[in-house]
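Presented below, as structure tokens, is a lone chain in the form predicted alone.
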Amino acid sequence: MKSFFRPARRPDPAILREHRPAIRSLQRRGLLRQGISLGALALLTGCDAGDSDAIGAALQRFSRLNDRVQAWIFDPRKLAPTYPASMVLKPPRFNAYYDITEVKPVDGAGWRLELSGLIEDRAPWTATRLAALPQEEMVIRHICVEGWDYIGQWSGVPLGDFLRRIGADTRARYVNFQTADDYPSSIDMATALHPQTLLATRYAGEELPDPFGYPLRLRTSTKLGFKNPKWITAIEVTNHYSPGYWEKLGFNWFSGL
């Protein structure tokens, strides 16, 4: 019997404060790659280039603008490239805000997927009930914001099919996720309905291993890796924006590819 997931240790606040400059630096490099220097940013916003708080606020405004532009140009019908099974990395690469040694397995027998928000049928789902639904498989590239990537083979229930099955309001703006490791996340409804967005339960033809999200994780082909929460325990359909773990630290929310 697997033990219940005990939330992994959150980073020490002092460590987070220490890394905030690096996060801001990452955002600044992104702007530079798009042709906007800090000098140009100062001219555009009227802020003092030596004022880090003013620059940070300006970067946040550009980040929100970037989210809106990405959402506007996102094509919910366009499929991401797929790859042969021979390219699949086994096991997949672990990524989280803590080390793999801190992962505590979830008890699949006692696990329940809770539903809330703009949903008609909010009855919780068991792992067995989810496994009985029609499954799909995809071999796609996982792209991390840190610059690395790998090819993964994922199987599960298309999130769009699941949302329609439970009577979710697909006109709502957001789908929010809660997880066993206290990693809140949210995506836009267009991405949730994309045919390559799965509630994944298997990897490379086998039950999803504990360190990679057992019994349920999100796997989408159109978002950066940090937008794919693992060990999902709850789904909410809503029009209320709720920033995720990394968005609260300055990352772009949409983060589409």
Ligand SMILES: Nc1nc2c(c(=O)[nH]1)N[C@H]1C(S)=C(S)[C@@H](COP(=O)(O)O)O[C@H]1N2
Contents of the next structure:
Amino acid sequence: MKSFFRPARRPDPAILREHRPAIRSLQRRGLLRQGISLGALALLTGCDAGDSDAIGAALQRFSRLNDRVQAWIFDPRKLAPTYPASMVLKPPRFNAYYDITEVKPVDGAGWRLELSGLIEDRAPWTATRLAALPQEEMVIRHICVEGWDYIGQWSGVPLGDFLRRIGADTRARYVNFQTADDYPSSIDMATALHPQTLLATRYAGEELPDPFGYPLRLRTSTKLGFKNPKWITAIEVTNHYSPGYWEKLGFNWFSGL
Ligand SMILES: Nc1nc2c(c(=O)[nH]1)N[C@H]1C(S)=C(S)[C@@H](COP(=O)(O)O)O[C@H]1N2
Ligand SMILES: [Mo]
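Next up, the form predicted together with the named molecule. The previous block was the form predicted alone.
Following is the full complex, with the preceding chain placed first.
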């Protein structure tokens, strides 16, 4: 793999046949649209059509490039649609990388929010101290890549307000999250500072139920469901990219408007 734009040779049909399983696997991992041929890919990536590892690596790089462009054109002032409270789904619809019966509730009294990275005041926060901060509420649509969605009413502290309060370097690129269920996640700073990005503690006016992230979860109105980590335990402000749970499996990191 030398350059993205090196003209490709016409791929050998036998090689195409041999690499069909690799294409299927790239498709499953969401790196490839259905229907694109290995020949077209070889042309696109400048890789040898026989080298599916190189093509995979090139696609990962395209995907990261695409992420950077999307982050660049994100409009931090443009608001996502909001809805009347009458449309709110109660209770919300559950999802995680495991079944709802396997949720391990977090003990709110012993819980602490740990802070690290480019932050002046890195002292951990209790749930009581967070609840004493000014709160906002929003009724927004949650969209899961699995193909379902619902309207939810979330309240909590705007993440941007919280970041400024703790003296975070808001020129840093990323805000990373750790969770109680080992579901790392990261978002771009523009999204973190967006007015509709909340550190949510309540749903439909009540304390978050355990399956939905008690005591603290992220709710952003501009990103897909998987970019909204539940059961947050730690926040880091950093310039270093680290992929989240689904990004490691091939999902696009930006995954938002
Ligand atoms: N900690 C954690 N957060 C998570 C997940 C998870 O598995 N673990 N799943 C994500 C996915 S894929 C979706 S669609 C939403 C679902 O949130 P909900 O159960 O509040 O609807 O949570 C996201 N946040
Ligand atoms: Mo999801």
